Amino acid sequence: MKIPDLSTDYLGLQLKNPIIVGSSGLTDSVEKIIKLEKMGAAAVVLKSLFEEEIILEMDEKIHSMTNRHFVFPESMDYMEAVDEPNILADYLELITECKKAVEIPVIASINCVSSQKWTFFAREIEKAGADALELNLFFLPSDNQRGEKEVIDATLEIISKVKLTVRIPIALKISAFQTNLIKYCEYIDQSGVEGLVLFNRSWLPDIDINQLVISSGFVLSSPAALGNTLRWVSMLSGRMNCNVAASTGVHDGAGLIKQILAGAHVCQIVSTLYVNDLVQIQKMIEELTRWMTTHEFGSISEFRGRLSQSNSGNPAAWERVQFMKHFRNFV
């Protein structure tokens, strides 16, 4: 049998592969990123810039200048001739210079609670060369300052602004902490958006029982923390228009396999890089095109979503959510 072709497209990308490598510090230099697509990533999204910082740079640049003698239009010039740090300038040149070394799609990331004041910048993303842009949600399951009307409302305003700005394919990265998860994706469908990525990682806390304090801990995914984006890239397999991607919990070419067989167009990966370095991707396609190469699948697209929910044959598994039935006669 001829090898099996791995291509698969993502937000109207052509990839030559699933496999993504992730927002994070792996991706915050154009060194890093040619490093990754020689060991076979098929995109990159950038280390994310938060709302927050655009938010703070332009307010600090814009009360300086209205400090001054002088407010013109043309002042605004000044701003790109400021001799202090510039992190939205260096994102811009991070694309620009990762266009120019790397062939391989490179998607910014903002990450983003609201829609105010940050949403220009999305603009100069896309005059830089980024292929995409992935907005990077989280909204704090503990704010009971907003329900679930609230928490779709600011969604569907942030997508709305977004693309009303930019004509590049937009991806939301959303967190799991949703009080009715498919019908919140529905609603993201419905925006528009080329894409959807299951899910984001929050910071975790840990107490330090020795210092008696709270710490950083669980900063990296385990191969255990699968089972629920699997769950739900499932169940929405079949019900969006938009391009679903794996993200938390894929740390071998199993786990690859497996998110595509639940319907996943791609997965993100990061924290099995961290663990296992960057040849684990090496690692990953080979699993994947031997498991093809042996199940006779001559393309990606002819396994995906096939044990999605509406295609397994047995819906109710991916919804079950007590452990009776399997270990009732566990000892």
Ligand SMILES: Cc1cc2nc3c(=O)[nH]c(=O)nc-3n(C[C@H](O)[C@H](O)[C@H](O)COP(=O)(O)O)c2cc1C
Given for the second form:
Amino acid sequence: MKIPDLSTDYLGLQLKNPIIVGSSGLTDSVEKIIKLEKMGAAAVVLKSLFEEEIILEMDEKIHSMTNRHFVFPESMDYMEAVDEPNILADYLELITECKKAVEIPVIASINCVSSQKWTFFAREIEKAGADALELNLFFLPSDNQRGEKEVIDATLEIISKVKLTVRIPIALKISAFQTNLIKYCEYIDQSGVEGLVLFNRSWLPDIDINQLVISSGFVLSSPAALGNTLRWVSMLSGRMNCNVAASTGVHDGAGLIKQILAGAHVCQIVSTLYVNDLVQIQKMIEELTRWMTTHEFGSISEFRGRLSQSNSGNPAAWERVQFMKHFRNFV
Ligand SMILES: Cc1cc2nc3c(=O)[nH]c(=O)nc-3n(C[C@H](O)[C@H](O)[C@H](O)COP(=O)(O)O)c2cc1C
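Write the structure block of the form predicted together with this ligand for the protein whose form predicted on its own appears above.
Complete assembly follows, chain above in first position.
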């Protein structure tokens, strides 16, 4: 049999396979990204810029200028015209250098909580040559000032401001903690974004019982985290016009195959590369190729979404009824 074709498309970009290295410390330098390309990654999402960092630096610069009495503090346009904060300039240089050094698509990433001052920077990202932009939205689920409507409104406002600013494709990376995730994703989909990334990973707190202080929990995911992403990918697949990227818990070739069967266009991987090293990308590609050969699939589209909620022939399998069945039988 012929070697299967692993290529897929995501955000309108042609990818040689469905493995993207997700935003993290693995994607914060040109040297690291060259290595990821050599290992077979089909695209990378750069380490995020954090809105708070950008705004803090801009505020400091404006403050130092206003101390010298020659700009109005509220004039962010002035800031845009005169100077770029160093964090931004470094980020733009990273994009430009990556685009020279690798052939795979480079997706920039901004971690944002509002549609405030940083949005002009999206245009600079586009000018620097990024192939797409991923917006990592972070709304604190414990914020009692912000109900479901406020979260939806804030999300749509961010998307519309960025969409007005750039033409490159936009993907939204969201948290699993929403009142009604399906409805929330439908709003996002209708806003015209090209991709939805499920999910971002929050920092997990822990408690040090010897020092009696709050400490950091596990930074990396485990393969056990796959199930939650799998459920939502399967439930959203077929309902969305935009592409769906699975991010969280994909640690090996089997995890990758499961997500595509559930309907994912691509998988973003991070933790497994910290645990198993970059060679894991090659191993996952080999596993996918072997599996497709065994099952006589010539291309990804032949099996993508085959076990999504709408295609599986057993939609309830993805929902709560199974929860009761399995837990009752667990004696
Ligand atoms: C060390 C580390 C740094 C990360 N930094 C970012 C970041 O800057 N921006 C972002 O959107 N996600 C970041 N993430 C989240 C990952 O992109 C990814 O969504 C998450 O780790 C789940 O995927 P995984 O199970 O393959 O690790 C980071 C994750 C790790 C482990």
